[in-house]
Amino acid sequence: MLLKDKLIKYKKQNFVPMHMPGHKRNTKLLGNDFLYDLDITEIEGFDNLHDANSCLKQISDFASKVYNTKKSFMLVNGSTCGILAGIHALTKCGDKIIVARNCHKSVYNAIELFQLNCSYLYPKIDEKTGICESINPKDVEEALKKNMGAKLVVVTSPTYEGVMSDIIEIAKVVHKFNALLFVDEAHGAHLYFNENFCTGAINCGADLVVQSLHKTLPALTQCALLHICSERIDDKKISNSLSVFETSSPSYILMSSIEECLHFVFKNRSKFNQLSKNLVGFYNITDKLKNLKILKIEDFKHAYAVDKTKIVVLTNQSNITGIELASLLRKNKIEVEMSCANYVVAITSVCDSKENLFSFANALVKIDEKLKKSAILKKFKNIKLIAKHPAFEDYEKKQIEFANSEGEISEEYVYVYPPGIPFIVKGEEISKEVIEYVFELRKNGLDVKSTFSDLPDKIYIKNP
């Protein structure tokens, strides 16, 4: 079956999409669709993304107006492209960089590619769920004191599960040490359009911010923006880096989608009010849950704030896993964004109808009624991470049994996708805890990925 035919067949099944992209296939609300007959290249009159002077420059300028930035750049390679280009532009080979340990794998790829000297910020991990909490500004200050001369700090806010960090305080600390703050806000492009949402990083003192429009707003997959938010950033360096990491043949359909998305959110702020009201209704319905639980800010010990448009349904006090909950929801024609051992993640957007949100809520209530409390509260073990070689030095490697790899230096990245946050990074010492964690994930049905090997059988390590 051709991919196109498979997509059409799936469309006809009318699943409720509690996942990205943020347009939720709601063409009735958006009033348009995109077709083959609109696809062109850089022909006369249609500008050039890497030397924009007319229609494409107008889109970037409008993005800057919508988000109130110094300058904004369109990305058609997703936030990954913005992260690679941003880190490349703001550092030189061998520079010190400080990154949150729960950053996306593209951050680690950038560090390795540019041979940066990396130090980690470790967020607290909630033992009930395994979810990373906020980055503490005091930890940022301590890391900068230990790494004097660090050029850049990279944090993710909001995270995949919607956890926000105090970017205002983090920015103050970073700038006190004459460093720059780059915020991966891939999941936060929507935060600027309703007063009931958390405050976005652009308004909190970040220097550079990347956003995936397609994750939480009505844009096609791969549509993103990179924002310069302060005078500390040289826009020419960013532009030059984007010419390296962004395709030289950008899709005009994707760029048109970015424009459509920006105009939609600019003209339809009232629809975000409706989303906020609908979410209140969703949370009211799901307050009745007895075995499942919707994660809230009060459930954390070290979270600064939580984005309520991200719905995290905990299964750790029930007799099922997150994988099993996702399967049960699928039988109710509801597809969530991600599932893991202790929870599922659902992404909501302005394109979710009240009916779809309430269908999701009622499906959870229906499933919950058939569940039981778990006899044993499933707790998450804090993974012991030992970054012995954060500069990603190159070594000869050999492959061994993963079960016997404790104490060895990994030559691979190991992660679950989504969300693509590595729990083993190339150059780290492999701990007993992380080995057990990988086997536990596989036991619960998660597909653990690595750079080269077929986990959990083998892994490449540094050859002594």
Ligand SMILES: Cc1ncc(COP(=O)(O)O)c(C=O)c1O
Second form
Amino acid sequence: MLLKDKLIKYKKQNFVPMHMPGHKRNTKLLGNDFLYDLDITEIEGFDNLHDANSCLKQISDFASKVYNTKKSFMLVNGSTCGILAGIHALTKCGDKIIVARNCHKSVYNAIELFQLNCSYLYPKIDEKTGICESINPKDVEEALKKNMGAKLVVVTSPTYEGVMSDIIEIAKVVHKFNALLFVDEAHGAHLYFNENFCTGAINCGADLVVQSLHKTLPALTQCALLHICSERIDDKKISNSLSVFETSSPSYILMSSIEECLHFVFKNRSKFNQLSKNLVGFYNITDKLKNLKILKIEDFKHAYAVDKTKIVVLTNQSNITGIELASLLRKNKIEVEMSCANYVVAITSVCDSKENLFSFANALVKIDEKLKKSAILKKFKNIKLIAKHPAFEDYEKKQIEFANSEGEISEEYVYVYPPGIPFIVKGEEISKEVIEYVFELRKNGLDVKSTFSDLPDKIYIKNP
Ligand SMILES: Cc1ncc(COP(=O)(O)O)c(C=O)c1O
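What would the structure be for the form predicted in complex with the ligand, given that what you showed me was the form predicted alone?
Whole complex next, starting from this chain.
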């Protein structure tokens, strides 16, 4: 079957999409006019994204107005290309960079490609769920003291699970050490449109912020923005780097979708109020869950704030895994964003109807009634990681049994996608805990990926 036919068939099944893209296929609300007959290239009168001075510049300028930034750039290759371009523009080969260990794999790719000298910030990990909590500003200060002259600090806020960090305090510390702060806000483009949402990084002192519009707002997949938020950043360097990492044939359909999205959020604040109210309804209905649990800020010990539009349903006190919950929800025609051993993640957006959100809540209640309380999974351990990132050194490598790789230096990245946060980074020592963790994930049905080998059988390591 052709992909197009598969997509049409799936559409006809009317699943409730509790996942990205944030437009939720809600053509009733957004219209339905992105078709072939609008797809063009840089013909006369349609500007050029990499040297914009007319209609495309107007969209970027509007993005800058909507988000109140110094300058904004449209991205049609997702936040991934904004992360690569941003880190490229703000560093030189061999520079010191400090990154949160729970960053997306694009940050690690940038470190390796640009041969940066990286140190990590370790968020505390919630023992019961394995979820990373906030980055502590004191840890940022310690890291900057230990790495004098570091150019750039990169943190993710909100995370895939909606955990926010205190960007105001982190920015103060970073600027005290004359470094720059780049916030990966891929999951936070919606935060600016309702006072009940957490405050976004643009308003908290970050220098550079990347957002995936497609994840939480009505925009087609791949639509994203890169915002310059302070005078410390040279916009020429950013646009130069974007011309390296962003396609030279940007889709006019995607750029038009970015514009539509910006106009939508500019004109429809009331719809975000409605989402906020509907979420209160969702949380009220799911308050009666006995075995499943909706993750809240009180469940964390070290979280600064959480984004309530991300719904994390914990299964760790019940007799099912997150993967089994996702499958039960699928039987109720509800598809979530991600499932893992201990929980599922659902993404809500301004395009979710009240009915869809409530049918998700009611399905959880119905499933919950048939479950039992029990902890079938052992507690997640805080995986020990080495502090230095020697990924760019040229090692000889050899492949060995993964089960026997304790103490070796990994030559591969190991992760589950989504969310694509590596739990073994190239250049790190492989610990006993991480080996056990990978086997446990596999036992629970998770597809653990690595760069070259077939896990959990083999892994490439540094040949000493
Ligand atoms: C935290 C985070 N940053 C960056 C990205 C990359 O975003 P995109 O898919 O828009 O390239 C993702 C993707 O899932 C992500 O979760």
